[in-house]
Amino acid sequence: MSPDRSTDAPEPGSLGGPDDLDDETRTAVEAELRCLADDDFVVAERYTEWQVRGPTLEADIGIGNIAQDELGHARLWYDLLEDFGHDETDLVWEADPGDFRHATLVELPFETGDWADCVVRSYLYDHYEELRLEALRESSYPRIVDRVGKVLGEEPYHREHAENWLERLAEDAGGRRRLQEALDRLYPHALTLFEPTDQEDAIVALGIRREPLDVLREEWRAIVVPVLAGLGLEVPEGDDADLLPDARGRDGTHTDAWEPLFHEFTHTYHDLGREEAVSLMPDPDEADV
C-alpha cells in the first residue's frame, strides 16, 4: 500500500522514546497501542474457547496456535504502555471493563458450535490487523516499528487458516448457508475495528499511523468483498451508519456480551485475592523477540 503521508508529520520513527513525547504526543500513541493490544488480546480470549472443540484435529491445533499468537502479539502492545507508567495489572486484570477499546466484533460470543462463525471472524479480523499493521511500519514512534515486523511475521499463517477453511465450508450448500449465517452476524461489527478513537486526527497527523482508518476500511474492502463473493456470499449492503451496530468499542461502549468475558477471564484474579498478575508473556524489552 502507500502510506498517505502529510508533509507536515514527522518522518519515520523520528519521535524518539517514550520520554521524549510531549503529552500531545504520548496522548496520541497510547490511543493507538490500546486498540491493537485489546484487540489482540480479546480475540485470543475467544479463540480459546475453540480449543478441543473444532471440527479436526487440524482446526484446534490450527486456532489453538493463532490464539497463542494473539496473546503474544497483546503482550508487545501492552509492554510500550507500560512506558507510560502503566502496568499489565492495571491495564488488564484491575482494569474497568469500559477503559478497554477493542472492536465488538473479537467480544461477540460464537454463535454455538458453528465453527463457520470463528472463520469468518478469523477472515474478517486478519485482513483487517494486516492492514492496519502495514500502515504501522512506517510509524514516527520507533517503538511500535521496532515489534510490528515481528507481528507481522506471524499474520500469514493466520489469514491462510481463515482462507482454508473458508473455502472448505463454501464447498456445499450447507456450509454456504451456515457461512452467511455468521457474515451477516458479524460483518456489522467488523466494520467497528475502523472506528476512530477521538486520537484518530492526532495519530495520523504525526505520523504513528500512516494512512486513516477510512482510507483502511476502503482497502479491507476491496479485498474481503471480491473474495467472499466469489464464493457464493453476499456482503451486507447499506451505509456504514446503518450497518454499525450502537456499540462502537473505541469509544468505551461495548455489547451486553463484553462484562461477562470480562469477568470470566479474571475472576480467578479476584478469587484468588492477588495485587498483581502473572504476566501475560516474558518482557518483550527481556526476551529475544
Second form
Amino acid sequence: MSPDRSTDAPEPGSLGGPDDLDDETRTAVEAELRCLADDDFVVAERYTEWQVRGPTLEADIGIGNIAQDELGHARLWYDLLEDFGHDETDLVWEADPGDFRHATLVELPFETGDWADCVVRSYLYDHYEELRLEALRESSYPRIVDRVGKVLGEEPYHREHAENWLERLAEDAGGRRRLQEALDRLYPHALTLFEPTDQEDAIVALGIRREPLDVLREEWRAIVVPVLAGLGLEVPEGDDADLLPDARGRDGTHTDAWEPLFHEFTHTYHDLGREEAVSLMPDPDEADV
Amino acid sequence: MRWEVFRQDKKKDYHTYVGTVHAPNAELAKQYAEVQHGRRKPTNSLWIVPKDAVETVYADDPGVEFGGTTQKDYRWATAYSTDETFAEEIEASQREQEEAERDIAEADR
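What I would like now is the form predicted in complex with the partner chain, since the data block earlier showed the form predicted alone; can you produce it?
All chains and molecules follow, beginning with the one already shown.
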C-alpha cells in the first residue's frame, strides 16, 4: 500500500448517488469521469483510422474490435456525467475542443502505415488504463464501482494484443527500429496520462480514486520499462518535467493534432444539421451493458 | 500462416468448422479467432488448428472408396426385423439413409 494513500477517505461506495453529492465532491467526480471518458473516446477515434488499413485483415478486425470496446467504455463514463445534468450533445458534439481532458498520447495522429506506433501506443495506454481502473474498483462513488469491473473485463485482450505485436515486431532489427522511433515519440505523451487535473487532491482525499496519479505512474513505469528494455528498446530517461510535452491534456491544453481531429469527428453532426445526439442503444442503466 | 477455426456453441456440442484466420503465431491466432469467430455468436470454446496440421483424405485419392464398393445394407436399421415399438427409430434411420443416398448421388453428378 502506498504511503500517499488517503486512509481516512470515505469507504468504498459510500458517497451515494449523483443527487447526494455536495458541490465539491461532484466537481471532483466529474473531473475523474471526464478524463476516463475522453481518453477512451479519443483513443478509439484514432484506432478506427486503422480500419481497412492494418497490416492484415485480421489486424484490422482486431484493432477495430478494440476501438469498439473503448467506445463502449467511453459511453459508460459519459453516461455517468449525464447523471449531473450534462447531455451527450454538450459533452461531445457541441463541446469546445478545450473542454476535453484526455491525455495528449491518445490524440496524436499516426504516420501512414506506422503500425509500430499503434502497437506501442496501445501498450503504454492499456497498462496505464488497467492501473487507473484498478484504483477505481473501491471508489467511494458507487456509480463508478458498478461499472468499472465490466470495463476491466475487456481490457486483458487489449494488453495481450499489444504485447503480442510488440514481441513480434521486436524480433528483427527493422521492427525494433520502428518500435524505438515510436517509443521516443510517444513516451513523453504517455506521461501526460498521469498528469493531474486541478481536482487531483480532492479525488484522492474523497476516495473517488484510491491511488494518486503519481503513485500509479511509478507502478506503470515498473511494469513497462523492464518489458520494453527486455525487447531491446531504450526507454527515454530524464526527469518527467523535462520529458513532458508543453501540452498536458488534463488541463485542457492539447497538441496541434487535437483540433483537426475534433473537427473531423464532429463534422458529420454539423453537416447533417443535428441539434441532438441520436441514441441507438438503451441507457446503460436499463440494459445490462 | 493460416489457421482453421472450429467453434463450439455450448458445452458438449460438437465443434463446427467456421473458417480461417491468418496470424503469425498461435497467440495471435487465438486472439484473432476470438474476435473474428467468437464475437457475434454463442461460443463456449474455439479450436484453432494450424492448416498444416490438418490431414486430408479425398474421395478421388487412389484406393479411397468412402463407404466401400459393395452392398452393405446391414448398416441400416431397416434391414432388420423389428416391431412397431421401434417405429420412430426406423423412420429416422430411413430418412437418414435416403438423405445420404441423395447426397451421394448429388456429389457424384
